[in-house]
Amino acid sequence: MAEPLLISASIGVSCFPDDGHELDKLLKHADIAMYEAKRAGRNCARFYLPAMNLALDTRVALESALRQALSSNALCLHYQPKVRLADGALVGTEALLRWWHPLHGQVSPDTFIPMAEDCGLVNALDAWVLEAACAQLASWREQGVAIQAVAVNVSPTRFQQDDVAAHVHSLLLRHGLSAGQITLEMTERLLLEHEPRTADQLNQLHAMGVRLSIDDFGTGYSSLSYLKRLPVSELKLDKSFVRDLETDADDRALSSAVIGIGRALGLAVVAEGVETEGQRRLLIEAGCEIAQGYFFARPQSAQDLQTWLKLR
């Protein structure tokens, strides 16, 4: 029996006369409304308007400027310690992709990541901040600076179409770093997709001793069978349940399922977004050990880094 096909669509909509007198100039409206109905989340229909266009372009711009950025070895990293709940002791950290524009200041990744996602540039991205990722933890150790292990995020793209297992393992072998000292981190909508490349990556990766993280786990559409089909060593506790910690019951009982969860697989836990003592302490209550978040320090540069270190 045949099964039947869902259709969905994302409609732009543009009107005679308003939105111009052409055709060309018609289909041009509508074509730059279907792109905002996509990114609004596919599925619906959005009509023109002239602040469209504003945003198209201004969107269009940034996205060359961010090429630019890239090929030009202008962005830059920064990294946010984490730390031991229990004495406050640095156990790694998690390099975080940072982008300063001449005319716009410092973009927020929030605008430029998902941009980067939409115009095929978050490959290239995830690379270079492997890369720079790496080649900075074996200069912090040919310094003798006491940080063993850095984090760096990695995109589900990225993973379906690069052989992510071989760029780790040749970087590894460039800078003489252990497998141990890099965790890469990805969303659980990699782990969802059940796409054979995507396990075979995680698996050689495995093999190799790189550790594997779910960042953000919770708040995704959540499936625990993953879990035990993958080779995943950490779970980190989404900030948006460790916010509200300290006045909201449902938050500390969310958190504390989460920990249990890690605690029941041999899993490390990690709490993003710890602000406040009162967290701190909620969070060790729970059985959390690892954290991170402004409590103990911000993301900062590399100098920056080194300078908290021995101010500690």
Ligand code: C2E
The other form holds:
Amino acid sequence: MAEPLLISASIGVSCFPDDGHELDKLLKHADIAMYEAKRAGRNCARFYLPAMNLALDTRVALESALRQALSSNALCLHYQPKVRLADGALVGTEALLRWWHPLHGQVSPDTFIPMAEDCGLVNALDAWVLEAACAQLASWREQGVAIQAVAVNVSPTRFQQDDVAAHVHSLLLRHGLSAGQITLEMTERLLLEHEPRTADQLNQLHAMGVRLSIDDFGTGYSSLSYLKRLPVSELKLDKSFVRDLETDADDRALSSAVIGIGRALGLAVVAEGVETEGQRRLLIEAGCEIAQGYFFARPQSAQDLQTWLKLR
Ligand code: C2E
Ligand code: MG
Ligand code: MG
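Having displayed the form predicted alone, please output the structure of the form predicted together with this ligand.
Below, the chain from earlier opens the complete complex, with every other chain and molecule after it.
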């Protein structure tokens, strides 16, 4: 039987004469409003507002600055330790992208990654991050620094290209790393897309020995069936469940449930955003073994991380 075809529309509206007297201007403003409707989650309508034009100008300027930053090596990586909750031992690091804008200062990845996804720059960014993280891991090895593993965030858009597994493979060879030293963190959004190409790439990566981790677990449209279909090694308990652990019984119940799912499926569970001793204790009681958070260490430059390691 034929699959039903579902169509939705994102609609932008501009009104004569307030939004323009000429057809060109009215269409341009309706187009800007339509992009706002898409950004608001699609399948809705937005009326044009002059502020949208301003927001668009700012975005265009930021996008071109980000392009410039990528081509002129003005980006850098910070690394946050992943530690074993029981004794604080370092089990790996997560590479987090940092962008210092000459006018705006530090721009948060929560702002520029979605922007890079929209303007088609995220694949180049993610490829750059992977290369830089592998080079750093190799450099730590050469200096005898005891950091054995790095996790890298990968946007779902990156998997629309077929070369993720081949790219990782070539980097491992070039830097003399083993596949088990690399974890790719992706969000549930990717796994819900049911793209055969994505599953194929994930299976290739898994066959090579690369670890696959589900970031921000529990905040997407959790359909647990993908945990059965796809070769996942790790779940990351989102920091929104960890933040109020000490005061909110619902968050304690949800965290325990996620940790239980992970353990039952033989997956590592990493708690994100641990800031207090109380959160650490509750996570240990719930059976969680690994965590990240300001309580242990903030994301920091490779050099600062080495100093942090020496001082412990
Ligand atoms: P994420 O992968 O879930 O990273 C964890 C975020 O939590 C990081 O924010 C980190 O700085 C922050 N964090 C760590 N410990 C604590 C804590 O104790 N308390 C609180 N409140 N926050 C904590 P950041 O660096 O701003 O990154 C935000 C998001 O941007 C990341 O979330 C990730 O989804 C994305 N991102 C970062 N780097 C990359 C990248 O290279 N590629 C892609 N595609 N996405 C990236
Ligand atoms: Mg992450
Ligand atoms: Mg996360």
